[in-house]
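First, one chain by itself in structure tokens, the form predicted alone.
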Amino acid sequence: MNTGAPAGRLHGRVVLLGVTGSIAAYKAVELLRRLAAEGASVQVLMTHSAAAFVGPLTFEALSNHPVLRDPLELLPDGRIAHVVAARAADAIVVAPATAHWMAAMANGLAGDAITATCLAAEAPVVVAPAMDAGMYAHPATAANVERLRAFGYRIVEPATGALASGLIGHGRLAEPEIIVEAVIAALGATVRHGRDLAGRRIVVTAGGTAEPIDPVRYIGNRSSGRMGASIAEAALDRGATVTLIVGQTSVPLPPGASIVSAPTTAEMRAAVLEALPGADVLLMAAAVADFRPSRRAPTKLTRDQAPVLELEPTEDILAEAAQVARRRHPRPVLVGFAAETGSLARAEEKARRKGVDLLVANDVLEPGAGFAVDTNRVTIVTPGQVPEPWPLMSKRDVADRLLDRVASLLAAGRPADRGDVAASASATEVPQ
């Protein structure tokens, strides 16, 4: 019977849910429920240690499928169960993922049903780590996380909060709704128009700038470049030709983009102005410094030469790009970013002053929206319109929704020229 209820965003998709041996395994029950509510057919895979935390019967009752626990398990017809599951999967999500499981997966060790299935699968894989803060911060775990990223796996960063040890730290499993959004993004289900940016040239800036004090030291910021890299990756997935201008970054950069290194504000300005002719869109997601030392020491300063730094303003790249763009027909779509602390009250005035089509503002002091995390909570400011707050979501999801908006502007034609263009820069001009 047709109830008239809308199909979920995962309608008709087969999602494998891998549960490993973490105390957070109980949260996988809610994750299963949410995946099913989005229309997915969910098959659960468990490590043997996971079954010590939550019984397989719970997952079987909720998924209406038997739980796969042994990589040697055969189906009644003699086929290898994990290979069949791998071939049927549209996506795999491992939540929670322990340090042990990530180490095994990073090294291709197929000792459990989940690693064996991931090795046999071609589907996108989403990994949501959960462990004690010290374990997640350990260099071995960090190396394994980056290796999984290099495989193309999407990592849903853990949250900061109360842990099973009784401590407060970075290692708490991300909330189920965030993990579900990551699965949807991995499948491309949020990209409503397919390759709707094919033939478009998009310029993205990412990371922070580093303003030298001497040949060794510099003034910088905490930007990892993750937001800009996510935008570039999403634009590539939608068919765009992407130039990614990067300062200081600590995240993998998407293959397929034309990478331009621009470590200082002056170098980034030159790179942006060089890339702007012919661009359809400029997204300024880099954290450009407001100030730089007015003098740079030619050699490394010694301890007894500690300087009193005199600072001078840096170039306002976005405002200058807006002035250049106003003289072009057709004019590129301009998107700015503003990382604020405590309030977004300045965002509307900044959007008008900068001369942008859209301004993406966030409060970096808000949990889950700051630096070096995989999530963000932004407010979209369009000059002359009421600001639009978006919920907490992964940075890739923010990128996809932002590009939906950009694609709409491109399809409708460039907005009318604006007369008030920026004259000065803001210190936190971009997010993380």
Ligand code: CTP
Given for the second form:
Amino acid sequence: MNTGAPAGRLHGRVVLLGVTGSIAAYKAVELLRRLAAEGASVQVLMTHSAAAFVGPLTFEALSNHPVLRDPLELLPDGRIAHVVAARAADAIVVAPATAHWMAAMANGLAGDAITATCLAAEAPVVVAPAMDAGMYAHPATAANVERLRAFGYRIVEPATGALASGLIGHGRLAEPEIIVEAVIAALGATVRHGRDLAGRRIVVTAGGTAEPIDPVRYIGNRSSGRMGASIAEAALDRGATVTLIVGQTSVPLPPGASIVSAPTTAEMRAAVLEALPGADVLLMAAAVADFRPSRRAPTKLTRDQAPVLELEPTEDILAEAAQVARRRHPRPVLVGFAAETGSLARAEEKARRKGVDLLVANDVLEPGAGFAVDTNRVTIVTPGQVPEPWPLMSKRDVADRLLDRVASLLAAGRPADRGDVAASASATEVPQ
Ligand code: CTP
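Structure of the form predicted in complex with ligand CTP (previous: the form predicted alone):
Let's see the whole complex now, leading with the same chain.
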């Protein structure tokens, strides 16, 4: 019988929900409810300490499945329970994830049902940490989080807010709806897209460029490179061949990409123009310096030589790449990024000026949308169309959604824009 009820975005999917021993374990009950409301069949896995916070019976009653707690557990037919669960899973979400659990997972220690299952699984894994702010900021935890990212796990950054300790800090479990979106996006990347970018050559720039003042000092910016690295990682997952041109970065770069180091704007320009002829797509996520010192001191300036810096504008790499791209048929898809402060009013004019298909604009003063955070709230600006604000998402999820757009532009072929018409009339090069 058709009830007319919407199927839900997780309809027919098996999602394993791993709950570890944090005070936020009670919030996993709401997460379970929301996953089920999206149509998922949810099985809960718990560590023994999680069971001290919330009784397994609560999860069993709400999920209609027994809770798996012991990596040594066998099913009645003798099969190993966590291996069966791992094989059945379409996605695994660990929420809340404690510092201890992440340390065990980062080191492949299979002492609890969740780590054992993740080790045996091929499904995408989403991890939502929750702990005291000091614990989250500790270099050991930070290193473990980066290690999990390097496995391809998606980290849903904790929020800043009231913690169980009574303190305010960065360590509060992300809201259930954000975690559900991350699960849907993780599944989307593997199930929905498959390898839809196989055979495509994608060039991504990431990080900030640095313009030398002398051999030691430079003018730089706060870009971490995470947005560009996430795009590269997502494109690789979808089968693309990726060249990642990087300035200064402070995040791990995906191992499957071909990495080109380009510390200055001039070097990045050269690298982009060299990579462009073979590319289907250029995504300029780098924070490129707009000015550089007109002169670079050959030796380190001393204290008594405090300079008055004279700056000159740098080359606009994207605008130049767009000029070159217009002479090619089919023209590569061009995506620009614009980090604005306070308003996105200039974004459409910028998209036109740069000659891009899409401009991904964000206001870096907004909470969760700036540098060195794992989330972003972006607005997609397409010349001639109404700007499209996207909700707050992890940078990896923004990357996948953006690649959806890129994939449809590639599939549709690139329509000639006004620039194409003007350029083709005066082009001296034979289109390739
Ligand atoms: N960009 C570039 N070369 C530059 C500066 C920026 O290729 N010299 C690229 C960035 O990588 C980004 C896009 O252009 O994809 C927009 O960058 P943004 O700094 O916002 O634009 P600007 O041209 O610097 O414009 P304005 O300074 O007026 O904001």
